[in-house]
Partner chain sequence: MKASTGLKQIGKGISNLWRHKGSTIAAFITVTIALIVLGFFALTWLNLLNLTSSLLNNLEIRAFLVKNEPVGKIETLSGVAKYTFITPEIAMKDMAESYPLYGDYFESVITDNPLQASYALKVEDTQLIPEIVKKLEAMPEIDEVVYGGQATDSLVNLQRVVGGFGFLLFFILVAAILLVVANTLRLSFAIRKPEILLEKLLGASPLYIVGPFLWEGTILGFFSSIVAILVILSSYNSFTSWAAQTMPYLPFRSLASIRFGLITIGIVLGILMGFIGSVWGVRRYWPKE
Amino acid sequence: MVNAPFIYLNEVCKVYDNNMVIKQADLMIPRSGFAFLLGSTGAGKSTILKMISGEIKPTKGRVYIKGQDTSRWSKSQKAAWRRKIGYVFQEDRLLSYQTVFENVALPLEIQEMPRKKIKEKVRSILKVIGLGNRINAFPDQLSGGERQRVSLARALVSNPELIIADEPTAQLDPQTAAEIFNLLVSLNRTGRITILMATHEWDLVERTNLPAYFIKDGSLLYWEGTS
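Kindly supply the structure of this chain on its own, in the form predicted in complex with its partner chain.
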């Protein structure tokens, strides 16, 4: 498929022990696209995102990445796909016994980048994100906003093709939340990075007028946005 969508969920269903969270969902995101995943708490946003990254498998239906059926992927193909995703986890998943530098460096270590290059990239991303002076701090020495930014830095540092951000602004004060959101939007507009962002904030979606998938009762509704 030459013109296959970047991400395509086809009639996906997810059941957690008798609890059908996603009934039947279709979702399509083109390369360099931006989409919100909007839904109240427990609606299944994280579930959808995890199926895209391959952390969990759909009970029914297929997940296609660049036209490839991911259920047929080998372990190393799955791992290769994950290395192309910058994931901002809902629970930030920072390692408490590692410094900010080490936490952010992890995706590059996994890609076996030379040490010197890792140092350069981590320092520059931390500077961009406003954490240049917290490089040797440990996560529990940081504020909630700073932690969220470390998590974002870790997602961005490896030049991902796709950023999955699971409620990246939920724990933040409005000003920091706006900064982080604007950063994501500019990465999409100028960096052409595909972005999928989960949120439960209606008004954010309304205000920005960007495309959104709305999860209600296990189904997805698409809203195109106007901007």
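Quick caveat: nothing in here was measured; it's all calculated off a predicted structure. Positions refer to the first chain, counted from 1. Only the largest set of C-alpha atoms that superpose within 1.5 Å between the two forms is called the rigid core. First, how it differs from the form predicted alone.
Of Ile110 and Tyr213, one falls in each rigid part of the chain as it moves between the two forms.
Two rigid parts account for the change between the two forms, and C-alpha superpositions put the rotation of the smaller relative to the larger at 20 degrees.
Switching conditions: you have the form predicted in complex with its partner chain, so give me the form predicted alone.
All you get below is the one chain by itself.
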């Protein structure tokens, strides 16, 4: 596909055990774009995200990543794509017995990156997200917003092409949620990261001019933003 969008879902349908969760989904996100994915609990947000990550296949339709039909990918190609995705969840999923530094370093250790390089990358990303002074703290010594920032740092440390943020502000107070969202926006504006944020917080979406996709009755509807 010439000049293909970064992520493209074309007439996607997903059925589980004769239950049609997604009837019709068309989605297009350009490289370095930011889009919301909205829907009530059980509407199918996780199904859409899993199809984009390559975890599951659509029953019908096609998922394209950088112009490539993911149904044609080998296992190694799917694994390579997943390594280019950073995840931020509603629950921070930090390891309580590890420091901030150790939690953020974990993906790099799995990649067997040299220790000196790990130190450089972790310290750099913690500085970017405003936690350079909390590097030796443990998760139970952090506020909810700080913990979510650590989760974001862990998602960013491997230089992902895509961040999937699945309800990242759901358990935070309004002020802290706004801080996390603004941090995501500022990271996206660097032009290096595409962000897809799943949320049910319509008021957050309405305050922006960012595009959004709504799942309603199994269909994906597009909202272009306020500008």
